[in-house]
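Take a look at this single chain in structure tokens; it is the form predicted on its own.
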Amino acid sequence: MSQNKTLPSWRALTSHEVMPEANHDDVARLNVLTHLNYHLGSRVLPGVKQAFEQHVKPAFVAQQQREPETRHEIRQAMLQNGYFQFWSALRRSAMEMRHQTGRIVALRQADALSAQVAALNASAPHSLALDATVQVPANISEVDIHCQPGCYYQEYFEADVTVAASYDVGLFVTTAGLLGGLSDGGGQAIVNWLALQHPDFKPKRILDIGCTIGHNIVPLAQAFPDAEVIAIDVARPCLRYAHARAVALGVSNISFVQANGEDLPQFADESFDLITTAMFWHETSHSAMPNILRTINRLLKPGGLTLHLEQPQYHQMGLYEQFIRDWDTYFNNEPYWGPMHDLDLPAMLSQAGFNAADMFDVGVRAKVDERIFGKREAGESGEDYGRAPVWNAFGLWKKP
């Protein structure tokens, strides 16, 4: 990242009818946290590597008579380093304060948000299907993912959407706005990639698994307005909010359905042309992932595409980068992050019934509104080891 880039204000986000209103003090807090995150990534984080190379690694070698052989050995050694402790504590605090601020903004107007969401949802009742029998799986119910109170599913009263609204408020803070005005950079990245690499692909039926607030599926629905789009999640508050948000944005070809991707008996075999996820697998348990991949294989048409935005697998990088990316596993309440990025994805796809030889991975990045967020500067990677809007998508075309 550039060290002197001017960041946009949180107010640069595109307003929509269910976005909570933030007052002067709210915006000031959100902007301070955005700048803190940016400062930690651009100014402080390089010093962590310097501390490792100049102090921690030489001490390890002197003691062990060899270099560290795993990222876990690096982490254990770095835990005693004051500079790493300083950076890590600030990064964790920035995440907690993001969620605290988002919760304050959303809870203060909880009743008004619920009423607004309910009104929008009532205007298009056919495209929201909630199911009280759907159980929230343990990987969601037992973990406040990335320190988010209530994760994605918590409801404090009937029709509560505050957990979804606060998530929408806070996304900007972690990525310094680089997900775009609607925080939809992931979906925009898929749309851009398809337009550039596969312009003749026109899916008629699209499934998005783990849609949360629907920010990444809306661009796909807009890019393929004649397609029937189905977005599923287990979290009721997110689905209510996502549906109302899509209605508010004038998108009418998405049905939001409460369902668990491990088993989707309501959908026929080979009935989808495109099946997507966005930053989903690293929040999924090892027991759930094989079931969901098998479901995708069952539902995907021959000739169809399944595409998944994720951070890169660890085997593609050196030990230090593995260690620094693995920070989320141990310090950001992301227990599935490291184990997922250790997986042999071709083997997982093969076990799910796909031909692993068909798998590809490709780098994609969010398309940012340059009128608001400025042009990417020469030499700017945008990388912050898991925070930047840069993904390593993997997928495959299912051969007939």
Contents of the next structure:
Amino acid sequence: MSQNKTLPSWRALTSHEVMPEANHDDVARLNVLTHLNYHLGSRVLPGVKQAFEQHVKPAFVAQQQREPETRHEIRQAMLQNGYFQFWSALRRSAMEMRHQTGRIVALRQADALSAQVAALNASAPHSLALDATVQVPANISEVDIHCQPGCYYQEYFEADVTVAASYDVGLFVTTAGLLGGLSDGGGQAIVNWLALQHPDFKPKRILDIGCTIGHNIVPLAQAFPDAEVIAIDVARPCLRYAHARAVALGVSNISFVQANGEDLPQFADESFDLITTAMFWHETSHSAMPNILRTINRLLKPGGLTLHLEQPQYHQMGLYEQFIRDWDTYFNNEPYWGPMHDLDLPAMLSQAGFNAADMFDVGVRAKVDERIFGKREAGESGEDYGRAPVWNAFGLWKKP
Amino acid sequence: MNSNDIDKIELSGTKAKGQRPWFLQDKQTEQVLSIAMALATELAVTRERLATLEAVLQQQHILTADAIEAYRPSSAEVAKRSEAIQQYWAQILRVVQQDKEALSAGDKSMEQLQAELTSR
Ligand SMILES: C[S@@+](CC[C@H](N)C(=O)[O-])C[C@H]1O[C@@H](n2cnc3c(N)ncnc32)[C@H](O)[C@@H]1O
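Form predicted in complex with its partner chain, following the form predicted on its own:
So here's everything in the complex, that chain up top.
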């Protein structure tokens, strides 16, 4: 990777009707922060590894007469290191600035946005089903995930969509645009993988759990225009925004439903051909995850596929990489990130009633317009761990 | 209902729920670092605006440096600028605002939450 790569402007994002309007200085700020993240990932972060190899590890070994054995030992030792402290302080501050910037843009036009979203939603009233009886589960109500104030669900006034709009604006800043014009690199990766590996698979009914603003389910709905797609989430502002966004993008085969994936009594057994999640499991919990997996098993048709985009499990990597990927667990309000990435996924699937031997693990990557958004590979030097457009997908085909 | 009753400046910089880690040995030093980073961001934004302005001016041959010096904003413009400057300081001092909110937030640490999330 050349260190002086040109990054796209936030303006390269595909405009759609509900995306808040950003003025000259908003765009400049979003771009400056995007470049700050890129600078931190490509030029500052490599120093953290040097600090570990050259200072922290030798000191640990001298004191303990052994190497660190867990990522937690590394973290405890690194927290005393000045370089790590400084990088961490900068990274945390950059994340907070991203959210503040997105929120300024969204809050400034909060009324206009909610009106526009309401109008689009009224134009297709049958594909949005909000349900005030659905409670926000503890895994997201106890903490604002990735330092996003208001998390996914907070409403500051009736029919508010601020948190969703701000998420749509700000995602680019953290990923440096690598998710593509509609931040849908993950969904595109699934479509791409299906087209290459399973060209004959034509799901008729698709369920996406934890859809947020629906950015990654839209490509699947477009790839299978005859399919009935149902996207669920617990967060009302996100669902309102997601639905309006899909309508604005001309996608009419997705129904957005407010529901908790732990129990979906409204859907019949074996009624979906494809059930997906994207970057979802690390925001659940030890109790929610088995419930949701059991629900998936109940809802999936024999012969159907369930596929989940996630970051790779920790057992596949060295301790340093585990430690650096685990930063988000403790320092970016993602308490379940680490525990989830420690889980034995085949065992989880098997407890949920699946045949664990059927599970597969595959690397999938976003297929975005590289002319605009550039290209970055996993494991490339300067990768900002956990933020590259490369995922580990796991899944299984349910035996007919 | 609309957003009239909410304080958008305060809300744009509001603290995320969850105890904030402080990395530097001295918390105030880290707050100052955070302020410096926000300032640096705003300076870069301003530079970009000036670059745009210069480009536009050059393209259109309509303004000179004199005209800028002689310009006096109207009272409506003064009011607009005042609002922008209030947002500006709130942005720069976000870290202090969030620390204020933390005083009464009763946040749990990630370790506590992790224990809860993994025991349930
Ligand atoms: C990290 S986001 C998922 C991002 C999105 N799928 C994507 O493609 O990037 C997690 C989402 O799951 C939702 N969520 C969390 N627990 C849930 C549950 N039990 N049932 C349904 N949605 C849930 C949250 O509200 C949030 O919108």
